[in-house]
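Single chain ahead, written as structure tokens, the form predicted alone.
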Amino acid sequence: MTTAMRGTSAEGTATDLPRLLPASQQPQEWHAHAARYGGRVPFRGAPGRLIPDVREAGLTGRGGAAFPVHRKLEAVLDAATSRRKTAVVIGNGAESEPASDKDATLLWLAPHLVLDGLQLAAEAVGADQAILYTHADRRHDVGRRLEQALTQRRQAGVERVTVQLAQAPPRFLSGQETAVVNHLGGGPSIPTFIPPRPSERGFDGAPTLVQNAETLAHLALIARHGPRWFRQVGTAAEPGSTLCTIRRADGTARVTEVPLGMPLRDLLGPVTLDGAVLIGGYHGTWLPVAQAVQLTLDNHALQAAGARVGAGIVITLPPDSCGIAETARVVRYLALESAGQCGPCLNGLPRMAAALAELAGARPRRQARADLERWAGLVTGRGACHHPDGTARLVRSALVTFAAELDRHGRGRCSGTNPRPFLPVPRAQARTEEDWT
């Protein structure tokens, strides 16, 4: 389900929301694209001549790091100059995080945006190759939807680029940049060490930009309407607008649109203060409700208090459920997913797991909190990639979150009176309760 929210400005046309997703929540074939957007994709004529108007427009990326689009733009096309060889572009659909369906819910309504803003990166980065790598949805099959819409833009002439399809394995770590590259060149959808980052050194060894799917939208618009007009909804710092996947404490669930610096209680609905929220996703922040319901969905605000936007991410925890136990599931199925290439993950997170479940359980050792807060310093910055990182963020933001909750269990209680698990966590693949890589 998705909905359309006001942005913040009262400039025109251009604060009316959504800009990525169709009004009507049915799938966009290329007729209905072309006639909301423009048929034709709005190319520069040269490599390059895009970037100022990224530069502009403040676009940063919406896949969970928020990196600003025109400094990854710019790092590929010099690679490709200096190297004298021939940038690759990779749309990345992989959302890994089983929380999230915001690129899913994207690539299903308004795949002919996407494609735009491919073709568009193309371009600005001198690639003759550009491939889309998604994941099989979990609700609809957005590889044939995808199939169709390049069929349909074949026909109608618009583009200069041929766009590669590619499958991305049921693996959380699967989106992760160097994990995009690395299995698109036959290797396992693992990360890799840097450097070389894909930007100098990728697919096929030139030069690659990996862009989020929403990333490329935003892109397409930015060509269409200028840096102006997307400034015309967010803050000044963190402009525009992005998608949101909100969980609400009674299990309804919604894609949205909504600007940059919204406030997070517009977002959360009914809420009791004494609650809890998590924001950004499974490497993310658990926060009180009444600390989240005082800030703005951006992250100079979220930062204040530990947290980011991440992968756009905010669900609210039912007040029957128990957020130590809930955080157990998730930091279990982070450790079965890590790559267990490197000692944080091999080690650190699997001992993160267990101590997490003792403290989960009735009666727990003292000891297994002062363990599990040592592990998470211990694992952080030592990892190939971020995945130890993220674990142990949304670990420490729990025992800080859930400190009350920690105490009754250490009397025997538990709040918790809903058995039922609320936040998704699918089965791990061909793994074992022992297998932790």
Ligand SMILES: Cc1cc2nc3c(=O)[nH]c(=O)nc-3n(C[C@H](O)[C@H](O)[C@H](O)COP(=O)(O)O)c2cc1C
Contents of the next structure:
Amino acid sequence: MTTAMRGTSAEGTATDLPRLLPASQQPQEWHAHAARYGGRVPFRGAPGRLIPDVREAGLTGRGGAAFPVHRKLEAVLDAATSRRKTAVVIGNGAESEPASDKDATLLWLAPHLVLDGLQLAAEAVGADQAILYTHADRRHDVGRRLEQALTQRRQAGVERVTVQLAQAPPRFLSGQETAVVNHLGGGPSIPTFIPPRPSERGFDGAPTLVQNAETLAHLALIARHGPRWFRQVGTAAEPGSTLCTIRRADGTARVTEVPLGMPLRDLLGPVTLDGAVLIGGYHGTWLPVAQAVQLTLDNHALQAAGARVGAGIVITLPPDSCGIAETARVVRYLALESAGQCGPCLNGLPRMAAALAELAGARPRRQARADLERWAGLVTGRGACHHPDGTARLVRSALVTFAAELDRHGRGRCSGTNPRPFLPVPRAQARTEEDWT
Amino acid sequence: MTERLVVNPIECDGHGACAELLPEMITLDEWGYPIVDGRPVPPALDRDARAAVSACPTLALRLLRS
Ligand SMILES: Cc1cc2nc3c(=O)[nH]c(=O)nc-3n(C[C@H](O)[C@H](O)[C@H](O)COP(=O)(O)O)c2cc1C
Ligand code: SF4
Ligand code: SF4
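Take the protein just shown as the form predicted alone and give its structure as the form predicted together with this ligand.
Zooming out: every chain and molecule, the one shown earlier first.
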């Protein structure tokens, strides 16, 4: 995978991108980070003080759910104050979605920006410890880069709160926030029921802030440059920039930073209008290219099409691949990755995977489509986490976007001429006890 | 103050005792797991809702104040 990060113009002024990633594409050591952003972490002196700026900036979480960051900061600070229990901050760099590479790229190239954000988030909620949780199994050794970065920071004397590094098991669910808290507390890497929310009672029973790695990097820049600067790119409703993983039909992939509200037409590059794109990753939505090129990359625009930005994954299906076969492979993976602890997820996801596998083949039963629709409805909203909801979203969008192809399969034909798998799916693993721990 | 029924799907073992006691608000899906009406419990069903909660063998069914 290549990592191209092209901004629109040279670094320096507010509307220029990239903001987070170095234009040089070289990993930023402490001295380079200090030269670009200043050699001090812009602490505010007391808990809570950064929160109004974050609210004004309109920063939302970049881990997929786009939840307003100031509300989570407030909730954790309030819980810490009312329960007289010191908060904990967790930076979530698990990036468990196989199609995504943006957090690993950010942590590799700009570790100090994330670590600045971690310190500032810790101050904002009055935390006395922070943990940075990263994917163990990536192309770059992010863990080692972060260890070096922490050593540099200690030497520069900028760290206030001690940061521990922890590794996420390479499983789809390991980045889900209650699974993160569960695992870091010595339990298995599977979700727990809400309530209690981690913000109330998370790691070690303490009010816990879980924030995506990219979110923390944006937070660090808001603390430095202020909310007005942050709002100079993006839309009024969804300000700022976002990292995206773009996978093109030719198999190339890159991580790029774009303003929210960017036309998908520009993001996609050359496409054929009768093709399909997957927006938001494996919990995301298939859309016909003809529809996608009319849309912009922000939740307001995408909602109308039943899609969301998610963690910023945009994938163009090659014209010679079968969208149903690709979705079937992904859903099989998602079903295997279910923690299997909630009845509807345990029963529904494997059935959905099997029905899709049938639909991907020749002359599926008519009933398979109706079953899928029903099961998608039945699992939605009924798990302890959103895994079934995301899986159902993907399945439903495939049924709509690939409706004509499904008809073709019904007649024993398939327009996919290239049987080689396209979407990245880790080798299916049977679940064993130690995988979760 | 209103109360809503929630089921913790991790604890629920799908035996369906709750649906028998409160069919007005709980039905079972095709695998035997409860589909719970998440709207506020009307006063007329308050007693039955409490009975369903206490009948749940795994303490999966709860009434949450909202
Ligand atoms: C199945 C599943 C997997 C997830 N994986 C990740 C992940 O790898 N990294 C991440 O930051 N958030 C992930 N999330 C979202 C987290 O639960 C949580 O919302 C997020 O870390 C909060 O940070 P943010 O508000 O800054 O986005 C996942 C959610 C689900 C349901
Ligand atoms: S909904 Fe599925 S993935 Fe989520 S906790 Fe329940 S069983 Fe696990
Ligand atoms: S009684 Fe409890 S365990 Fe049984 S189906 Fe209802 S909620 Fe689940």
